[in-house]
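Here you get one chain, nothing else, as structure tokens; it is the form predicted on its own.
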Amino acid sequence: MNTKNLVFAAAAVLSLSGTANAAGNPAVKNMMEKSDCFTCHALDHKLVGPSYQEVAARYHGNKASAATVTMLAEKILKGGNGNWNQETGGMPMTPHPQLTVAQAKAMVKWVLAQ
């Protein structure tokens, strides 16, 4: 299975199973590992950016609204700055325009499930 098909399969699984199962979804984690996500973020401690657990806590984890998931996916796609300045010293999140909206949302759901 090529990477594109793997990503779409992961997004489909997440949309069918909901956010609760996203934390254990190895396809989404694999997709994130192949991207540069883990260069700046770790599961349980700050690197350049906040930990995934900090992000999940700030945005209410599995209880995050669809609007929050969309907003965070847009930050992945377009980059962002300002929401985590205290934690990052103002370092912006780089944009990831090579990802699809479905991929970004799958990643957000994975992060929020941590």
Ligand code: HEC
Given for the second form:
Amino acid sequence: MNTKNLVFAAAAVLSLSGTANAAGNPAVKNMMEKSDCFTCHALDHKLVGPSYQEVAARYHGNKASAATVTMLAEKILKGGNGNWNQETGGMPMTPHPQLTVAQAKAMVKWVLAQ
Ligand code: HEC
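To complete the pair, please output the form predicted together with this ligand; the form predicted on its own was given just before.
Let's see the whole complex now, leading with the same chain.
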């Protein structure tokens, strides 16, 4: 995606005040970079956790239900393992109590858009 499209996508997401998916939203990616998400996750290959593309594929990307988005946001907030044990050998994700539910959901939507 070129810069013009990125700016357009970000503007489109902002104008829908967070109800639409956050595809490529640079503000959300920036928030994830400031947190520790990219320490354990990469876009297209497993690190400690599954790649963002694997997560998006498993949960049907932008077509994921609201319940799935809520479940994944809870997982980010509270941490835990179980859904990816075959890929990770049972490593848990650390909890992120410093994030709000809205921030965690925005991150989930960013991940699902990959
Ligand atoms: C300490 C390493 C670590 C950090 C830091 C981390 N994760 Fe994870 N993440 C994992 C592991 C391991 C899993 C697999 C958990 C499982 O098996 O259910 C995972 C799973 C996930 C999933 C899929 C959850 C599921 O149940 O399918 C999402 C989405 C996710 N992480 C997003 C994030 C975001 C966003 C951040 C930053 C706020 C983050 N992760 C930070 C290790 C990490």
